[in-house]
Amino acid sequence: MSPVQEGEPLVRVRGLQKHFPLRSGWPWQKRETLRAVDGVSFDLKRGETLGLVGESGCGKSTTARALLRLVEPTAGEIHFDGRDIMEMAPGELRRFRRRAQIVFQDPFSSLNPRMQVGTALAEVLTVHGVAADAAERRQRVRRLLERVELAPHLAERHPHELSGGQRQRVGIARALAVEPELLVLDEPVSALDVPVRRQILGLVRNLQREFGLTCLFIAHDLSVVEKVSDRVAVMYLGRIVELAPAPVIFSRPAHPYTRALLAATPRLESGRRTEARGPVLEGDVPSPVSPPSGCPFHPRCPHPERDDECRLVVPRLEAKGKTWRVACIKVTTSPDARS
């Protein structure tokens, strides 16, 4: 990964708000609101890769997605590179656009399957006004294919004569069409099989490396995001519980949610696989429509003081060490203090 820049951070994200308004089945009946994200709060420095990791269900694609202005949010403020993408006129937003990319889940739905590679690479290229002239369009396209480590004569392909993987790294290659320097990748590996998944990985990690880039990196497999974070944050129903560096979150989680995920998630030692340990997440997670008071996740907790509090405070999430931060009532020391 490249090295994480001091300073202004590139992106910094408060009170962020998505609430989807539902239709109620008459019209005398209360209208019901979706909770999708309610009140997340983040930066991102420079070069820096933050993995944003919960279940499905939890508001991760909908925060990506409210973070690009893909949807609009409900509220809150989003900075970029000093300004708010909020107040953005549409000229201004097509050039954000240009240096804020998306990478989705499913490369398939997102390709024109009626467009050869080269093509749907080029039309990016036109569309931002990137290449001057035809040859210098096949010139980059032949480069991002390269880059993405694609053989050049896969921009004669349609979508459905490659692979998952391949589809993927098309994907990428779009993505990195127009030069970002933020680029959101939306659970990118969860539809790939275990080789490929490493290889895509591996191409990420380079790929930050190479260009110096700014990743939101999501999924909802802790194994894969340890891979390729420098921070990670811990969301669950529509908000983060546990924000810190990957090494603390991974050796000394400290919110009962996160380490009930760790705990569930298997892992890889001295080449055999071992299975999941420690406290086990029971019950599904609640509707966002409908979030339980207090804290969202005490239904689930498994933490051994968890009381009647619990049901009544709403935590925030606050600093409990110079790089920590958590919402639970019950944590009150740093992953300092407890190792």
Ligand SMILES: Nc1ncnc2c1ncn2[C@@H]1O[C@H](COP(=O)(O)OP(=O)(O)OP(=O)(O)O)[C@@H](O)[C@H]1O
Given for the second form:
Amino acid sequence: MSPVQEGEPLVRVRGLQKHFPLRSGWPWQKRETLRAVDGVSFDLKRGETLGLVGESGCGKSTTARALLRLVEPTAGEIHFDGRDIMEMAPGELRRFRRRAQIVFQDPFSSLNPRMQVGTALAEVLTVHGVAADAAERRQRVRRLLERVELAPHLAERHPHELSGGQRQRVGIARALAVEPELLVLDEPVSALDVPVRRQILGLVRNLQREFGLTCLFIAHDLSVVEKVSDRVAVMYLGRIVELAPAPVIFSRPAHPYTRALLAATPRLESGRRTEARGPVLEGDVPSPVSPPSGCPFHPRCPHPERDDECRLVVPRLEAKGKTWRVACIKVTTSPDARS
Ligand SMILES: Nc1ncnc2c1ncn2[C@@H]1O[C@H](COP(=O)(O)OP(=O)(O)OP(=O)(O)O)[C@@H](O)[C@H]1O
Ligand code: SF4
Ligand SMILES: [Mg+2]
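In place of the form predicted alone, output the structure of the form predicted in complex with the named molecule.
Following is the full complex, with the preceding chain placed first.
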């Protein structure tokens, strides 16, 4: 991973909310609201990778999309390099969109199926005015393919002629073409099988080292973010419930949800499960339209001290240690002190 720079973070998110009003069936019915993201705060230091994990539907992609202003947040603040992105004028927003790129789970969504890979990459360079002429574009395309460890002759292939792993490498090359400072990777390996997944994660690690990128790496599986993240944020029903350095999350998780997620996670490297870290997670994620009262995790929480208070009190994401934040009223001691 690249060295993390102290000082002013590249990204600062505070109290981010994205609520979707739902269409009701009948005019007299109350309009309901889906709370996809419900008060998310985090920083991204320069050169840092934050892993964002949680079960399907917990709001990871919506957080990423709001962060890049691909959807308008309902509330909250997002600062990029000290600037409030909600206040950016069109010109500044265009420059921001070049500095902050996203890679999706399905690279097809960002690739034109009728265009050869090399042409598609060259087009990105043209649109953003990155290369001076055709010769420089060709050279840059070659270098981009090299960076994502693809053979130069693949420039002449169409997306459907590539394997899933190769397509994802092209998706990453496309994002890197404009030399971004922030790279958001939204489940970039979820559709790939385990050996290809390992290769792509290895590539991400190389890119972090080489280019000092700042990354938000999204996955629903904790094992995926383990080797690429400096810190990990665990999301549940639109909120972050635990945020800590990656080694801490994997060795001494504090929140009952993180512990349960980890217990259910086969580790990528060994393929073994991390038994006895916590009880198994049961039941489904409740609807973000009518989240449970108090602690949103209480209907599924296996914590032995869960009680009526959990149904009443909404836990805030509080600092419980120097670099550790947890949203659980039953976690009282500093996790740093836990074994
Ligand atoms: N445009 C939209 N309109 C209404 N609801 C939406 C919209 N986009 C997302 N949602 C809802 O917001 C919630 C969070 O969705 P989101 O895609 O952010 O979750 P996720 O954590 O990325 O899930 P996954 O792991 O499946 O990708 C879900 O309940 C989803 O159905
Ligand atoms: S506040 Fe209560 S219900 Fe929520 S995670 Fe902690 S122990 Fe479980
Ligand atoms: Mg998603």
